[in-house]
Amino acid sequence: MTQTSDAPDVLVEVTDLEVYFPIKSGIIFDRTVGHVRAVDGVDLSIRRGETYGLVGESGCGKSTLGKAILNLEPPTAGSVVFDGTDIASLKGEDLRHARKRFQMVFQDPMSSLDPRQTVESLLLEGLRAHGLDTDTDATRARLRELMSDVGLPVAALSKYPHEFSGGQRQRIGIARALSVGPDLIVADEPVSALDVSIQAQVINLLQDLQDKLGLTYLVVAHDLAVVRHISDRIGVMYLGALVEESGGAELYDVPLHPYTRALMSAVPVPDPQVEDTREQILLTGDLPSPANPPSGCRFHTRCPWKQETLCDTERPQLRVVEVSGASDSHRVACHFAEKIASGEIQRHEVEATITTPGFGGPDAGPTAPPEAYIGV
């Protein structure tokens, strides 16, 4: 299926994307008793040449979303239109040929590189898979260029992954992604496994490569400082869905969703006076299971601004709100975002609730009573 986006500067258009993982049960015959809703109805767009940051706590589905956009994790429903072509509908050779234009940098630079292959072999593998290794001299020049682009010596081509540091291995992973000349790179926690000093080097490298090659990035991370430094726009995920999206600087200056405000309050400020006087939001209760998400707003079980109406019955849509300081591209999924921003609705104490065990999904059956799970 082929679609054309109305905005010519949009490279990736994600519409109502869902990724459900079946939960199996049975001794002799497996049957599906529910689904883990890793990604549950996400809409977003990524413009050409920009860096889109995706943040959220562990288990919110951001890495699964990144993989689903590249069809590394087949979507359950929805579409991912990349430059006019729905990636989610591609299979076999069509998908393999299309992968030349979108690549991924994985979180762990050691496990993502084959320890039995040299760096040269790792880079040649992608070139040969896409028919780019047709001239020996041109290929050697290309390998030297890749090493130069990521700041490694040419001698590194003959070495194995275990001979490098963590930061150098991540540079090799970036070189492998660049080898086929992609337009889009999804970087899944590209610096989380690295030392702080090395993190800055890799982030600066990604920015330099973007300026030089005109790349488009989707950067998945949980470090808010990293995302703020590198991103043009930022999306905040909670329990499989986007709850807020805005420009990078604006999200930090004008956070509108209660969950975003809680995230921002967790970032330490180096000024002791500011740290002692600023808003502190401590969330109560545990993150609900994506196999049995709450009804209505996914965040209402932990929200300090929860209201008696709508919050637990109707799921809010990602929408543009009219709030002072917020631009017309600032979207938030909250029924009462305007009233919270104006102070009309005040924070209140949240009582911790017990999340009822069970399995969510389109074919989920009735939930067993809590006592049925004692001792499990």
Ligand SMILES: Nc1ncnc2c1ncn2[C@@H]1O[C@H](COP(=O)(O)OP(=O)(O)OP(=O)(O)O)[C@@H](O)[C@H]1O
Given for the second form:
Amino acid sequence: MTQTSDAPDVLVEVTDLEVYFPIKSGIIFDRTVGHVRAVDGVDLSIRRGETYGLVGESGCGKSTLGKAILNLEPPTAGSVVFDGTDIASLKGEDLRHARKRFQMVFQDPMSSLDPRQTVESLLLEGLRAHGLDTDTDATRARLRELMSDVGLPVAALSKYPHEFSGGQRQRIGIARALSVGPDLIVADEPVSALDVSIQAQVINLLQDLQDKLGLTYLVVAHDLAVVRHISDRIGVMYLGALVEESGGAELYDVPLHPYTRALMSAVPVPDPQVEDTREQILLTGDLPSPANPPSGCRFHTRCPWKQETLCDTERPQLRVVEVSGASDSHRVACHFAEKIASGEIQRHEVEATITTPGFGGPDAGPTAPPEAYIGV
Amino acid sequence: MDDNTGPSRRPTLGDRRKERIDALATAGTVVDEPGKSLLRSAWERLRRDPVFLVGAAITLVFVVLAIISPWIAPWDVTANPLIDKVRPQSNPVPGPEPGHLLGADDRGRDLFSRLLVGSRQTLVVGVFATLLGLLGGITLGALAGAIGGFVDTVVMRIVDVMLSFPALLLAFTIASLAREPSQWTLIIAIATTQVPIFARLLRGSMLAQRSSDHVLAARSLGVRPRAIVFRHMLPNAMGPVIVQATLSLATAIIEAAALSFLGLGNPDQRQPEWGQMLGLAQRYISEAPHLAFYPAGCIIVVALGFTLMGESLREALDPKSRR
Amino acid sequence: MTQATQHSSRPGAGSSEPLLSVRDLRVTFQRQGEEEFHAVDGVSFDVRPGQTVGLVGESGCGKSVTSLAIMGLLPGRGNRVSGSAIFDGEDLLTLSPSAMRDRRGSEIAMIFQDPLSSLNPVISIGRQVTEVMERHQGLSRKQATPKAADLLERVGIPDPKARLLNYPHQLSGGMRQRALIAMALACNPRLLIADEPTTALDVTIQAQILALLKELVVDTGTALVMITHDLGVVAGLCDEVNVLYGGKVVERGGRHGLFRDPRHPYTVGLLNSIPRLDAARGDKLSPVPGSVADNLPWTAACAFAPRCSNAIDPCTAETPQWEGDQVVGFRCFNPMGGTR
Amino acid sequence: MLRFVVRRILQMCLVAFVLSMLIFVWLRSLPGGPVSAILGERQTPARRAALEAALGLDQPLHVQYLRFLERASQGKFGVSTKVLPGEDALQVFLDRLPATVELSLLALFLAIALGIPLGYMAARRHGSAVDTGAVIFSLVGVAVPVFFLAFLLKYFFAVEWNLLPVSGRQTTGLDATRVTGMFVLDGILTREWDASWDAFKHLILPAVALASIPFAVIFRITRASVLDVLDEDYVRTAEAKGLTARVVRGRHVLRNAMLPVVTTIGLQVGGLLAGAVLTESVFSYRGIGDALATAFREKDYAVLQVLILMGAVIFVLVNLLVDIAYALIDPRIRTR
Amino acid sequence: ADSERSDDGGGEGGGGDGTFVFGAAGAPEMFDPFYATDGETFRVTRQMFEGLVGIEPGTAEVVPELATEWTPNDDGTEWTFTLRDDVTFHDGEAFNAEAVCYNFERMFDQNEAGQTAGEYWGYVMGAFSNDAENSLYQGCEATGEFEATVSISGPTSGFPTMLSLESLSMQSPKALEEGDANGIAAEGEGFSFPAYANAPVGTGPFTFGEYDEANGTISLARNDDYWGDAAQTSELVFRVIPDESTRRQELEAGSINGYDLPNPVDWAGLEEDGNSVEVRDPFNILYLGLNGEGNPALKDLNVRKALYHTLNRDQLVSTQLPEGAAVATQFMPDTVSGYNTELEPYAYDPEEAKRLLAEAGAEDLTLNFAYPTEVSRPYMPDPEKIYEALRTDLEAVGITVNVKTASWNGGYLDNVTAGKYDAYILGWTGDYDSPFNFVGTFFGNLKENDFGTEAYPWGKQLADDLKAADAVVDDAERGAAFETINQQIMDEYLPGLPISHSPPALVVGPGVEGVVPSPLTAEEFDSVSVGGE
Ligand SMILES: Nc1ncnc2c1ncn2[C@@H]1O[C@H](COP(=O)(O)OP(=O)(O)OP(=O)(O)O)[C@@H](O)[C@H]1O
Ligand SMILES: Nc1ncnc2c1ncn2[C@@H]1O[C@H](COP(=O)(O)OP(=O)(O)OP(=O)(O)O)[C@@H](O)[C@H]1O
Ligand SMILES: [Mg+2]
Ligand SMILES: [Mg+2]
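The structure above corresponds to the form predicted on its own; please give the structure of the form predicted together with the named molecule next.
The complete assembly is shown below, putting the previous chain first.
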């Protein structure tokens, strides 16, 4: 484990971050009738050199949070202080220049590479945008270095993305992120589109690069095992907010939030013996709509430990709890975390409720016919 | 590298394994096969597609004819060698005779030559109308797609209104707005009908590009917005537009014919154009239907050529239809 | 054919007669102007009533094509299927289309990966369930409706009566997958083929669906062919596991045996590639190097040889033969462990 | 749903208002005008001026438009100068409407009845000779000028084989009772079967000519749409359920494939109105298209204004209906 | 309902029962000829109405109709009409001098809208009651039961010939009164007409039946109380068939019995099929208008003459115009009195033309030469074809032609009036047999004419001469005066270049008899009978 020293050197400090997407509707002119609360009040800090993992179910706002941290999705409220500057309030050229310090790696290695650019021009683009390509020889050397960093032959520079396999494309994506020499890399599901063997290759690569370049990672994934494998600290997200945060091993050993427990127990392990004996906490129902989140604790509708009081009225804040095995960097947002840990509160059945996906978007008209025929 | 924490034992791999990993990782051979470029595989498919080949052949013949017709036409299209044979009642359109394969029109001009040379105007109108339409459509679509927001709303409302007008009616309106009809009125009128189609198409694919990861990636790299639009969004969004342009050529030719048939074309009717020839033929439809038949046939065949080509191009480029 | 294996005990594998017996299944795609491509290259396996058989492998190894070939659902043109798939004494591959239609949905049912796109968006859930019963059990729509509600209830959809009237878009991903399963179960099929039924779902939902499938197999004695690329899923669910690579089964075993003592380097590689929740952080994973694109043709070599850390000379010169029987075995010149 | 309808109707009003202004300005900015249409060769500057003054055309454009609005607010849309002089333009429209409705309905019916099955067939046999043949046939439908097609139809069916009447709406001298103005319907309502039959015979040829373009469009959309749907996962699911081919085809493929087709049909109404201009003229069919052609040629401003505006309104209304119909087929919209 | 075809009526001669169905190219505007302006309306009203004077069938000659005779006073300002005494209107009202004067006063006394709408009255009479001193018409007096005296402000060649105009027909005073015939009003951009406009009551051989607007048919019934010979068919139907080739097909299918303006191309074919094409004598003139204002070179008479010599009008007439068309020698057809038979057509002589141009220093003359689209007139069935021929001739002598065009109602006429073209093609169809109706229309109004004669030194002279000639009371004298003027126009002025006269035709199907083609396209169908198949 590469835990940093006692005096944490914080690289990114996220305070009270909110990202709301307006839902528009209206008779003649659209007006906002509600919001999708994709990210709904997140506090977190990422230390220099660490890997922070973010897990949660699909649609809980992981990607949005990741993008908001990089100001690729303008936050509705809150601040993101990156090494002393508030990125969330940056705009235009300032923001563009600041981007040199933080980069992103995407989930789908194909769609995140412009199919019409050679690898070389893909990589050069970042250099150019930040005026790093002044010297031709140095640039060439830099490109070579990048390629060898991500384990691709130099010959690949002149090829197009479609000429590579999935894993290789992801390497190109990583090289692109590295090209401008960032401190922070936000990786949004960097391996979930890949086959297991390729996935492992990329995970290894990410780790190697971190060791070599001293990078800080924010890794977003829905696969708890992957996150657990690469992260120093893990944040568990549910419906736009963090419900638990702790060191990786500790989270596995002492999960405090009911949701974390359920999540943990749901991950299948490729070992029949474990599988046969594993106790599963089966959640009922699905993630509620972020456009209309439940009151109080967001998880109370599915929580097997839900209590009559508090849960559906008051929204729990992240806090450090006194539970054996939990360190003081372990925070959880549950009113009854201690009682659940001590066994005082027992699990019970939950009646499933139906969650209707989607949210009243604007009146979508009928699908248009193929455009090509309109002219006839 | 041992997995002592894991509950099950796993065989450790031999030394060769490390070698192999290293070798492969550094060599990382670039594979050619799996992602054969869409264009290349499309071409492979097209090369064997009889529909495409027929379409392309028709188009090619037409284009070549249009280019060389003035030199190979047996007669000057403005001359009226058979004028003295024309008698409004007894011989309104002189029939075929040696030297005049298809006879003459109602002013004694060689019909075959006019048909041949007519391809030229038709091509010019079709191509320029499509080009202009492309230009307008790309501008509007790119504006809407790149800027978004209010600009998008306004541009798209306009485009929707234009789209809801039947194309021919719209073209007719535009053409009739011109104080003096000319070939350019015709071209502009038809281009106008194409603009909303291209604009919507481009805007749609621009929007798709805008929310695509590779654009987001460029943005996160700090690439300047203008470069994003011109280097990433536009080139990638152009595919469907190009295919549509092929199909639009057919529509443009048909529309041009219809408009000049209605008398909105080049006022100088000496230069032959198929639609205008059709229009003239209308007076003789009872007595000399062949006068209408030839240009109508030409229009159909050429439109067919472009359509077949465009359709198969579209199918070839559409990954969905690659079953 | 003997039943005994040294590795696994088989709950529910009571009957000795296989319900489905796939032998030497080959599917060849031939697209205009392209070379022949063997998507499935001689796959054989058996499925017994009440048994869950897993087909695992990386993307493109032919899992889906295998299942579609058995169901007779491969897209119309450009493919050739050979071999046999004996179901209940009849070869499904040679059945007439109409006879096949009679079997599909009643005796053999299938669940697909993407629950949204696999449901017809404009037809209510209820109708989509009842139409199977109308078709195969000769019920009227009226008669079928209460049964459909029961079915939905059985697959764990709350308030089933109301759900019957819902459309797919009104349900969440998990509910949709349940509805699909309800459709598959409508006529109590004897064989259920599930092609990556949980890949599109979240882990918590996946757990729900897997629990449901497990329960079904136990309760009804339905045989289940589980297609997945997730070895974790296989470990929890399957009695027998077939590992596919490049269109061939490269290893087969009971789940306990296979996970404890994998023989084929590919299986080992897969296992080593998976980060485990119960493992410590920081250990390097040991993945299979390279990618599927490096494959060699099976006809003259072991397709896996270029990626194989155990490869020896014959690997690139001959096709490895199946070592073992219909219950356990592998296809390798230089297997791991080497106890055999 | 209701909100959706209200929204669309309000939008339509807005569009109609803006359109009325555009049309107003457009017409008056065209060269020429009703004055030359009325005076012809006898036109002199003085007579022109007198007539313009009498018709109020000498006023500044905005004054004219305000006057127009004022009259329109009283339900008067101006008086026809040439199409049916002295008649209120709205009345002209209402008089001509039934004829065009009757004709368009039949044409649309023909286009649908032919286009959808053929499109489906072509898609099922994608790439075969049947498919290519159908595509070519549809293209001919688009590319053949209406007058030429009309001539051929009339020549063979009316003149040579004497099966159908050449033109018009009803045989002259036939003493039929008029109720709705749709002659076929009138005949049915009054039980004058021969009148109805006679009117129907008059409809066939123009309807065929008018249907040629919508047919081609519907055919091509159907084909493309069926091709798309055949690829969908849910069709495979339906097959996996062992449903009969008929059910798969009807309930699963066609129903989904119809969605874009329905929209197209709505869009075709605009095309039908445009197509009616030529078709009605060559078949001496007294409908809106014929009125529009005359009004344009003779610069009958009031009639042109009303016809274009009403055409747009009809178009929007039909598309509203189509959208409602669409919502009925597509629960994704209905249950929103 | 009765679905009998229209063509199976019997042809038993006088008072037969047949129905004559005529294919009209356009719909009538209304049925009060006074406010009407177009031929399609007049064609219908002509069958129901009669004027004081009529036109001899087949000619342009004025003959007695409702008046049996008329005599002017010496200075030609008072005209006494002796009326028929055996005439009643369709509504049973008696036709007498009072009715005549009622009609004149009705026409004279128009409100503001009526003054604009009463186009023909304004055209021939010059003014209405509110501007009485400028009006040709000064009053009408019933000097006996069947004798009416009409006074006019001065003598003119047009009076009383102009009374043969359809617009000036006699209508039933009672019906006029009841139908509020003068209650025309300007509304919006048009005129709204009183009820009478759709319920016409005249004295003619046919009475108004109904206008089936929805089907585009107008049916008239035989007037059994007609004072003259009763119509040969019991019903007369006009069917509106705008498309030319459709009219032909309808005729071929036997569903109409005749139609107007058959395409010259079809004449032969129609005849072959057993129809008869009745060619009318040309009563029109096609000319090439020139505008010296726009192009000063054209102010030179030699240049205009040169242009005239370039035109190969013989070829034009023989190859582009229907048989029976003739090369024009002056601005009127030979059927009009005052036609100068001595005039010879300008010869086709490109060499001479070149010489004249060179002499005038206008070798590289450039002309903005225009033709109208979307129109077909009796004098130019297909303007573009004629234009093309003329243009070819002009270009042959080295003149540069800029092609200009606009649609007839879409700016062409306006541009001609506004002098926007250097050269243009236009023409005129006579309203009645009067030389002034031709040359007077062209050059009589100095301020406002398309030829811009005001700018020429002789312009005023010509206008004055024309007025003087028109005021000559004696027919022969007047004819001579106009002949002189015609000669001057052609030899000395040449304000424009008269091209040709074209004969319009009409065609009737087999079995139809009694159609007498009229140069004025003023056929009366009461004499038409419809035979069997
Ligand atoms: N541009 C947008 N407009 C409106 N809603 C959005 C937008 N982007 C995301 N959302 C909504 O915000 C919520 C969070 O989305 P987000 O993509 O962050 O989830 P996620 O946790 O990354 O899910 P996944 O695992 O599926 O990627 C979802 O409900 C999503 O529908
Ligand atoms: N209709 C087809 N035509 C041609 N090739 C096909 C077709 N369907 C599948 N294939 C090919 O067959 C191979 C096996 O495909 P299959 O879908 O069975 O893989 P899979 O194991 O199910 O993979 P995944 O995990 O991605 O679903 C692939 O290489 C695929 O490209
Ligand atoms: Mg995401
Ligand atoms: Mg698959």
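For the two forms, the rigid core is made up of the largest set of C-alpha atoms that agree within 1.5 Å on superposition. Every value quoted in this text rests on a predicted model; they were computed, and no experiment measured them. Numbering follows the first chain given and starts at 1.
Enquirer: Using the rigid core as the reference frame, would you say P268 shifts its C-alpha by 2 Å or more between these two forms?
Expert: After core superposition, the displacement of the P268 C-alpha between these two forms reaches the 2 Å mark, so yes.
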